[in-house]
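Have a look below at one chain only, the form predicted on its own, in structure tokens format.
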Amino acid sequence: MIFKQDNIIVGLEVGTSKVCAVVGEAGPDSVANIVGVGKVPSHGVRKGEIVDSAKAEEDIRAAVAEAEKSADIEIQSVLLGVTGNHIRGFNNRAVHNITSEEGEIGEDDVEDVMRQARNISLPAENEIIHAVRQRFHVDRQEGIVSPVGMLGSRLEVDVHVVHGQRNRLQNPIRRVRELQLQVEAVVFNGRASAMSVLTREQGEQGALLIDLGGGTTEFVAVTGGNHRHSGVLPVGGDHVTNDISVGLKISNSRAEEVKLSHGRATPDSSVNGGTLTFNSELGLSDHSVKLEHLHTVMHARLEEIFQLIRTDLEPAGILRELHGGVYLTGGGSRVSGITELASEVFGMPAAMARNQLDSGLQEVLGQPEYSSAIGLVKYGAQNLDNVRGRGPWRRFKNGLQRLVGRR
């Protein structure tokens, strides 16, 4: 099949245990198709962020590779997905004073108030990912979604403000500059992953996204159809298998299997008693855990991760607004028994997520592990004029956005 190259978006994930691209063609009404894909283990990625820039570079490399055969086409550009405990969330207003004759709101002041609300001071190392806008007030009127044409002598507007350090974003950008492909745009990896998964519905209501990766979880929680709050943790589905692999001293690959055929994220009483018996490794004999000991050491380590976010929301006062619930994707989250441990520690429903493209390859469209990959694909499309710098964004570009382009 021949794509026109214009709509084509690719996006691609650079993390602790793969790397993978997604190619996505997009559509009418900035829907995309996905028609490719590529994955490929990762090596040179720890907690999220590169720390072998050699093995990095060769495994996205591979990862294009596999992606281009699979959609039979040149890949030119990504949109690449960014993650690590250095990214930060916060909500910030702006406020713009309406100095026209009459006091109509106009295009140009809903810009003023824009590059007001991402003026922001920041430590001189860092750089803003996203300035996701929330909602507008003219003259204290709550809840306007779009001032043009109002009359009003104040307007404000509400944005969630998404940011991190600049060198540390940097690197996976040099490393796929180096294999000549230009970089679009730079994603928060939670931000995608909510853009994949979390309806219109789910957002309104107020839902809390949480992508159990590798090495990091990210986490976003939208309430009002609003990006409310960001957060990622330096831990993830590897640490689970480590913790397995220490506590039943077997090794990592065994812990790996054992953590997705015989796991279990809450402890289960009908295997009390019930034992796994291992052929040996490495000529020791025969060993014996008890399915017991696999789920208290589970359930340790995944109820710590969701207590961590439940502490950065609650200061927040951001749990009493979710009502739409909590939503798990990612293929850390490929347990059994996640959502009860979920729905426990954060006192609401919980469920696994779906990705909410339905066209294209199903292989891709039903994993966990591609929300990620898929989210990017999605923003691209629905921000294709802006992400290719047709659209208003070209007037105020932030750093992070302009350093793209630099070696």
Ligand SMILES: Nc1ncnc2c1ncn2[C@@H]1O[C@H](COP(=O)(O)OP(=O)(O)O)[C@@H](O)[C@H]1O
Second form
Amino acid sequence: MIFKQDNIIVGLEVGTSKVCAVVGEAGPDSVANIVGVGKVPSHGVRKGEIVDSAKAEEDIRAAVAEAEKSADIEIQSVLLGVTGNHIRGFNNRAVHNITSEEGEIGEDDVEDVMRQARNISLPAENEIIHAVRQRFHVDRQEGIVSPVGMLGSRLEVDVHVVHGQRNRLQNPIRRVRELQLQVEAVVFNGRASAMSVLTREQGEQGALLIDLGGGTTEFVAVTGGNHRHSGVLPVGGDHVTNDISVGLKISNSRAEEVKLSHGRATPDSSVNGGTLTFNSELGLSDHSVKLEHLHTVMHARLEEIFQLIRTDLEPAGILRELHGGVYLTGGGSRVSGITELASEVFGMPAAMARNQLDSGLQEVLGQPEYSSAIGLVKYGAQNLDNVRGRGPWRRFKNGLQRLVGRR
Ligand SMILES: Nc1ncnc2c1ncn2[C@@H]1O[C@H](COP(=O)(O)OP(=O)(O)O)[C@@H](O)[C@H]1O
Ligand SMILES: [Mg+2]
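Please supply the corresponding structure for the form predicted in complex with the ligand (the preceding block corresponds to the form predicted on its own).
Full complex below, order starting with the chain above.
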């Protein structure tokens, strides 16, 4: 199959557990069809950030090569997902006075207020990743979607700003560019996953997306259809494995195996008294562990992760606005009993999220590990002209675009 290169969008996630490249073909109506995928285990990443450049580069090269083969195309550019404990989000409101004689709001006023919204004072070493437009307000009228053509003297806009440390953001960008690949956009993984799995309706009702990865957990709250809150915890499925290893006195690789085969996020009374017996490791005698113990250890860590997210959301009062519930994705969400646990901690319904693209390779769409990369493809399809430097984003050249070295 031959695809028109211009419509090809590649989402790249350099995760702690895996590096994956998902290839999409943008069709009419900004919809993307998934046409290829490459995924390899990750060796150079800890807690979502590159700690071994050479290994990370090798893994990116391998994932991209596999994706090229799978989609039968040559990949020249990617949209890159980023994460890490340095990434933060906050909401900002900017104000702009309308100076036109008749007081009619024009495109220029909207641009001006958006420019101001981005013009926030961050620590010098930080860079904005996203300044997501929420609602406008004209004079005292709140919640305006499109103010152009309205009359008013004062235009305000709410934005959700996601930012991170420049040098740490630059690490994965540089690895990709070393491979002669262009980075077309940098997107926070949590935002990408939310784009992949949350429906418009869920976003309107208010929903919390949690992406449980290997070394990080990203979360994004969407309320009233707007991205309202972002966070990253430097904790994920690997910590669950580590706790099992310590708690059950077994090796890390065996702990991972046990987690995948017998793990549970909530205690299960039907296993009471059940045990698992292992052949000896390192010449020690046979070893058996209680399933109940395994589940208790996993429950403690996963409950802590959810509690930390809850605590992060509480001051902003967002929990009360989440009428659509909690949606879980990422490899770490595969553990049984996880939705019950989330529902208990957040006090609202919780469900496994589903990637909301309905066309393309089912082996990609059906897997929670791919949510970020699929979301990147969706982000690219919805913003194709901007990503390819042909849309209004040209006017908002910010530091991050300088980092990725776009024309
Ligand atoms: N069936 C399962 N039960 C529990 N954890 C799982 C299961 N399958 C995968 N995981 C965990 O998911 C994590 C990897 O998820 P992934 O989303 O690929 O991470 P990342 O995006 O950080 O690379 C690992 O910690 C792995 O142990
Ligand atoms: Mg991930």
